[in-house]
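A single chain, nothing else alongside it, follows as structure tokens in the form predicted alone.
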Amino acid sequence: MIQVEALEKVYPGRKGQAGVKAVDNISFGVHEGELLGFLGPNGAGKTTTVKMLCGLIRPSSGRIFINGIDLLQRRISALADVSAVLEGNRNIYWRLTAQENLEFFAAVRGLNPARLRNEIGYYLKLFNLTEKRDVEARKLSRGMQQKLAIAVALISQSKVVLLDEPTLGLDVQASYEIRQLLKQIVKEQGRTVILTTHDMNVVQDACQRVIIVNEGRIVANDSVHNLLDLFKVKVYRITVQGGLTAEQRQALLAMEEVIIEEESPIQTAISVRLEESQILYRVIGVLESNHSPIESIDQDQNNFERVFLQILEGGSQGA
């Protein structure tokens, strides 16, 4: 469904300064109904890329398809199999009702809203918002403009749907609501989806692959299940009554396998990555140093937080 050849995107400099190299040569694709997660850190050139694939930034080389058609040459017919929400929920008007949103921004892509009335229905169904169909989109809360702008964005029929942190700024349940839903979409409705996040749950959670950006250039491009199991490594996570001695904390910090996960004057969570046996019995070591009370020390799972991490560290190199 989407085809991305050597893509690049340099930004000019100022006079007498070189330019900003924001993608560097990528290229991918991503099957139709494929739910696909586009990560990295910020700068990495993720909005960019999402930009270019939806046409608002034209790329400095390289070359773009949309379901076999080409996005430079042809970029009307190209931008009619694609929907966008970008910038959180800035594409729904604050002084129309929800339903108002969708009945316009299908009249905006050529569709006329009184055929669609189920499809309006089903969406304001499938987002629970039918009973704030009526209420105008500034007045719901940031999770309800959330859900209206995505349902926005599927109300055009469109095949390839791009979303730029779609959970940004939402709560736990929010955010959870709106996985379920893109994997709803995908599974449903046979949608091509790519959503930019900083949201690893969003990333285990939902996608079935992901590509992993750096300093513009793909580093990683895999299931989000290989990329687990290539990084599983045994990780414990120790318990302290109390918080940690100035001491402590810098042999602890000067391990590359420790992470400070919380720390308070009441308890203290180590997170441990063994990849080798010494490194768990120096830690210990490093607690009883100061007589730190170990409550527990269970394992913990792999996730894909660390994953990412150690993705950007270099851990892909091998891969």
The other form holds:
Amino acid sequence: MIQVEALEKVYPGRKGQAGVKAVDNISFGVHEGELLGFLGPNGAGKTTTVKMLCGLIRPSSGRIFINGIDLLQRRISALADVSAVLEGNRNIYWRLTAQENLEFFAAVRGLNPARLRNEIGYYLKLFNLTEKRDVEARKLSRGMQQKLAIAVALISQSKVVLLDEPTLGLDVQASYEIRQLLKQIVKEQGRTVILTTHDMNVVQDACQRVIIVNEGRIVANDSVHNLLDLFKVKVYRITVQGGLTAEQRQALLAMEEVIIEEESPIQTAISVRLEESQILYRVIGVLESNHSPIESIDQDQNNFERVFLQILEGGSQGA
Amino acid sequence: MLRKGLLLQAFFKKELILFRRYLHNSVGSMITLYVIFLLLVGGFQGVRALVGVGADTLEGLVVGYVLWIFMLSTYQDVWYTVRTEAQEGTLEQLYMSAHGFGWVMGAKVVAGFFTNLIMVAVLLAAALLTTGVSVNLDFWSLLPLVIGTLLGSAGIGFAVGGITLVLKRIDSYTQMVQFLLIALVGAPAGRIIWMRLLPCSYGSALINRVMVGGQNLSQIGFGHVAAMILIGVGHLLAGYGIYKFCEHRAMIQGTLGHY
Ligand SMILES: Nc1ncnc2c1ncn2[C@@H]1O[C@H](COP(=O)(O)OP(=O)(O)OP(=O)(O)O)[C@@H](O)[C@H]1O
Ligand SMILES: [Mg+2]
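Now the other one: the form predicted in complex with its partner chain, given that the block above is the form predicted alone.
Time for the whole complex; same chain goes first.
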């Protein structure tokens, strides 16, 4: 559905300054009906990539095909299959109502709003906005505005939907709702969705595949499932009463697998990645050396957040 | 073509909805413009030099004022739309239109023409009532002249809008365009031939011949009308060209959606 080849973006620098390389030679493909997560820290190049896919930022080099059409050569026909929410709740008219926004943007996207009554009703219902259909967008809550913006993107019936941080600034409940809706849309309508996010929960919960970018490069491109598997090492969390001595701290920090997560005179928490069985005994040995009373040893599930951090630290080992 | 009709219809609907929903805003700005008119009349002698050509008479002042409002509104419809929609985040959505952005702006300007026409008609009536003068309102002669004149201000709107996309935050400079438009309305293009090449000035002079001089299109001569419209189209194309050039820059800089 989407094919990106050796895409690069260097923003021109202001007078005399060097440019900023925001996207550095990335290539990837997205299948029809896939929900792909684009994950990366601030400044990784996520927004830049998405806007290039929308034809809003001109790449420095590389090619983009949407449904086989070259975006850089035939912008309008390629974009006929793409809609996007780029700024969360800012992509709608705040002084128009929910319904008016849907109708207006349908016409802008080349459809006849009068023939879309059912669809408009359907999306208002799906996004729980039916009661708010005649309320101006500026009077909706942030979560509702973001849902409306997504509904506006969906009303265009485009095959590809791009969402830049669709859950940014939302509370847990609203974020959860949007994730469920996205999964439903992909499943029922077979649309292709790419979303960018910082939120691991969004990726772990909603996405089938994730591309992790850092400093403009792809450092991992795999199914969420595989990535979790890849880093599925057991993690133990040891809680100790009281603080550590200087020697203990030094001995623990010398072990690569150990992280001192918190330390205070009252309690200390250490997490140990169990890459070989001996390590746990060595850690316990260090703690015993000063008779630090061990309160508990718990097994911790490796979650996506930790995987993400390990990939960013380790460069491209996950790719 | 049908789809372009739907686009136009959508913009009409939006204009009307916003005009009605924010009626106090619309009325407020009309009152402001009316007060400006009163000040103009009050200082008539003083500003006569500024408003120029037809302003030797009160009729000329009324015509110049109303035309200025119309040109200003058209200019705003282009420039201010680009600026605020970039700021509010909707410009990028318009850029993804299946019609292409040029058509979208075209629809916006045409829809705006009609709401502006309502406002201008009200202000004209108010101005005529206040001053007690009368002007020749030959609608069918005026229509092509007004449209030809507005092409120039739309062209200026595109040029300024384009520059805004690239440079951002230039509001304090763009304010000057309002005064530039006054000068263009008042430029004596009837007497000084080269001034006919300025945006809007030729049209302004011809409109004065209808409204103040009481002439109709055939008395003016179709050669004049055609030349004026051609020059208007030229200004529109030039402005749009500047816009496209700036748009290209903005897409390289990645600033299309910023303000
Ligand atoms: N218009 C621009 N002009 C110059 N540099 C830019 C521009 N937009 C982004 N950048 C730079 O390009 C890099 C990538 O930015 P981008 O916005 O794509 O990152 P991101 O992954 O979306 O980050 P975030 O998570 O903060 O949204 C950053 O270093 C940023 O400073
Ligand atoms: Mg971003």
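Positions refer to the first chain, counted from 1. Note that the rigid core is defined as the largest set of C-alphas that superpose within 1.5 Å between two forms. Given the structure is predicted, the values throughout are model-derived calculations rather than measurements.
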*Core superposition between these two forms, C-alpha change of E34 at least 2 Å*: no
*With both forms fit on the core, is the shift of the CA atom of E295 between these two forms 2 Å or larger?*
yes
_Core fit, then E261 C-alpha moves 2 Å or more between these two forms_ = yes
